[in-house]
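Read the single chain below, which is given as structure tokens and is the form predicted on its own.
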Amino acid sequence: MSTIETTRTGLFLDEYGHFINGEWVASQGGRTIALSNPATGRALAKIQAGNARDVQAAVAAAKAAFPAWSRSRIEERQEILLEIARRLKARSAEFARMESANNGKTVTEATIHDLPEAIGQFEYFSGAVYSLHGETRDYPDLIGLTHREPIGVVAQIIPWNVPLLMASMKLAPALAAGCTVVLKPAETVCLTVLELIREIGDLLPPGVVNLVTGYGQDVGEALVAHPDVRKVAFTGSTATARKIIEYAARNTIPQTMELGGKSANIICASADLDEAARTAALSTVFNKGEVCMAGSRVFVERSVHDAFLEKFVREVDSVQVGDPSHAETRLGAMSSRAQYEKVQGYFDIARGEGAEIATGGTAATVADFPDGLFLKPTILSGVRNDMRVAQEEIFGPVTSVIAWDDESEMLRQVNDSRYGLAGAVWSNDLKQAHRIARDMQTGVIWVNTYYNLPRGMPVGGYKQSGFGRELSWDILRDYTITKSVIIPL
């Protein structure tokens, strides 16, 4: 394989290579994607599309570099993990712009939110490194030990919706297990991740993170069917987590798999309402509506309907849709023309099922972009649950509001959905928030808040929204493989 060599031309390289054993070397296949700015239409750079022969060259990096990093000091992975985040802090302004180049998002957002999350999953980690260890047990004529293992090497699979954040997801916990690493991100947006891995490249053994990009049918099921592939950990459409699946079951290797969601967001007549309008107003712009846990489906208590609606249009009206680099901007670009297409489609499927729509509907003119993804924020009101609508995850600035009468139905309801990653319960009688929640069928349940994960709290679904838990000490056991070793006394 040739190496890459490049310039740079403002936030980014001409062209980026796969990083493959400690080197950035060009794709065996000889083909490049174009990535451009979704806000603007204008090119940023080239990336790799890679291929099988790849992957093969990366995962037999990780797997040659797997026993000694398996076997490295607890301490040394916590430095490299701690140096990791002193970098991303160093740069955190520089990586909030790029986000925002590559993704559409705002630069605020990504400054309030992405980086310092991205940055707190490798500080959090590098502490948790000391809680993998093993356990005695003491028999009458035996001693048991118990060994907590890295689990080998880890394919990791990442979508375009959040890709720092996404990343340090999956490499922080990897790392500090003690896992080496082939990180696939999305094509479409990866950027931000290319430039992690450029910071931090030194810091690593050749061969502990490799990173190959292209497109998912040319890269994904080579990678994830490897037979030197120990465990999958991915994260994207429920489509296509199906397939990884298929992949993995050839090799009977685990996953992780955090997938779609169609959340809930509960508001009952006691509510502070003016609170509940504000939240609601956030998670429909927050990233675009590009967020699994957005809470899409708002149910609202009868009595307070029409009250809360005139709010929460008001408060999503007041929303300005424009340049991703204005600080005052609160909803950018969608993330490609495909998904910007995808979510206009729904507009007129909502139409089509009796659906109003109480603002928005269409695309944003915004001045000076004319070639710019941009949507406006969009409320459907007199959504019934069955409905495309309520029923679909359409990943983009939509929300259905939907009225209810009764408690029991209207939990059948929240509950009727293939989807359980997220939702939020909005009540001052503490009884019924109690109530509500042990009934949901969900991962995350926020109570008179949403979008609030203090570091350490587990994330992850019930029913398709996926299976293990991340952002949390709980994702370490899925990185890792108990031994149990016996000493007859």
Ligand code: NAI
Given for the second form:
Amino acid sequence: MSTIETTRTGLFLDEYGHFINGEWVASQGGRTIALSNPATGRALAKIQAGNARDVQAAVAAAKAAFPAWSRSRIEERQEILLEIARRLKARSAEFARMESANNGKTVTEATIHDLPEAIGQFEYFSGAVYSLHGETRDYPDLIGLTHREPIGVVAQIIPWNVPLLMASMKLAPALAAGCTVVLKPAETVCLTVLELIREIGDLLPPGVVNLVTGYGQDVGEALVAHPDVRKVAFTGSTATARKIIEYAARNTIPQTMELGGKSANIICASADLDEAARTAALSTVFNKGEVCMAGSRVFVERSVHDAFLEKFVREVDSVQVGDPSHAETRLGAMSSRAQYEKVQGYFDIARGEGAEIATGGTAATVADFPDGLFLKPTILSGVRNDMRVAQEEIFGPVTSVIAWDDESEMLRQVNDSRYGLAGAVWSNDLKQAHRIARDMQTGVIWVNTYYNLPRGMPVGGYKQSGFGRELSWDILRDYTITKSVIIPL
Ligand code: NAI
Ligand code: MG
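Moving on from the form predicted on its own, kindly provide the form predicted together with this ligand as a structure.
Every chain and every other molecule in the complex is listed next, the one we just looked at coming first.
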């Protein structure tokens, strides 16, 4: 494998290698992928288009590093996790600009959300690591011990919507647990992930973290079906998850899957409509709606429907779309042309299904950004839950509004979804709020708020939204395995 040396022009290097066994190397296939800024269309950097041979090398490095790393002292791993957090903090502003440049999100959002949350993952798991230990059980005539051991080499495959945070959510618990890693970020947006690994590479023994870039279809199967890989963690689409589960089945390895969503944001007549409307607008535009937990189905009680819709439209219409680096901008560019076109396809589907476009419904033109992938934030009203716009994940700044009369019929519709990742209920009636939360088939429910995740709360799906609970202690169970030792007295 040949090592790569490149120069930095502006924010990024001209070309990034794979990171395998502590070195930056070119793909053995000799192909690269050019990444661009979705707001300006300008080229940013090239990454390696990896192949199965690159994967073999990365898994071999992770396997070789595992025995020593899995036996490293907790104090050592804790200090490394804390040092990663410190280094990210020291370069936060630069990382926020990089995330914006590659993904299209606003610098403001990257600064107040992506960076602190990513840093928080390393901080959280640096503490949680001390709670990973075996147990003893007492029997009259014997002692039972369980050791909790790191599971081995893990494959981690992540998407492009919040890449630095995704990498942190995956790496922090795996490293805390003592696993070694082969990480594959998305081929469209991954430059902050490459920069993270550049920043922290010297802290880790060679082979503990390896990174292979490229298209999923070129590297996914070789990675997940590799007999030396002991677990796979994936975040992305349900369609790709099914393929990964098939590769994992051939390898008989456990999976954690964080997949799509079509979350219900339920507004009852007693709710604070101003706050509910403000928050529904936030959920529509936050990260351009490219968020698995977006509250993309708003169920409003009919008696307050018109009043709510008017406020919601006003909030969404006040959102400034445009230059992601401008402090006033709240909606940047879609991450990729594929995503930009997919969402516009749903504008047509909505019209065809008889939904009303209460606002938005087209691309947005932004002065000085003629090649930018901008969309107007969009509210669809008069939606029925059986329409495609209410059933399929759009993953854009689009929210469907559905009116309801009867609570139990509304809940039937809320749960009539293949997904179940998040959701909210707005009510000033305590019993009603608890009643509805109990009945929602979904992994995270907010009461009178949205997008409020205190550190350590488990996040994960019901149904086709996946399985496994990340961002919390629970995920450490998935990166470890127990061994029972029985000692007769
Ligand atoms: P995707 O699920 O195909 O991509 C996510 C990751 O999986 C990327 O790193 C990709 O390279 C990798 N991948 C693709 N095919 C693979 C394979 N055969 N083996 C292994 N890895 C593979 O998502 P995509 O196509 O970029 O987006 C399509 C839709 O998926 C979005 O519009 C959105 O609805 C949903 N999605 C949901 C996400 C979430 O956070 N739950 C994140 C990204 C996408
Ligand atoms: Mg795909």
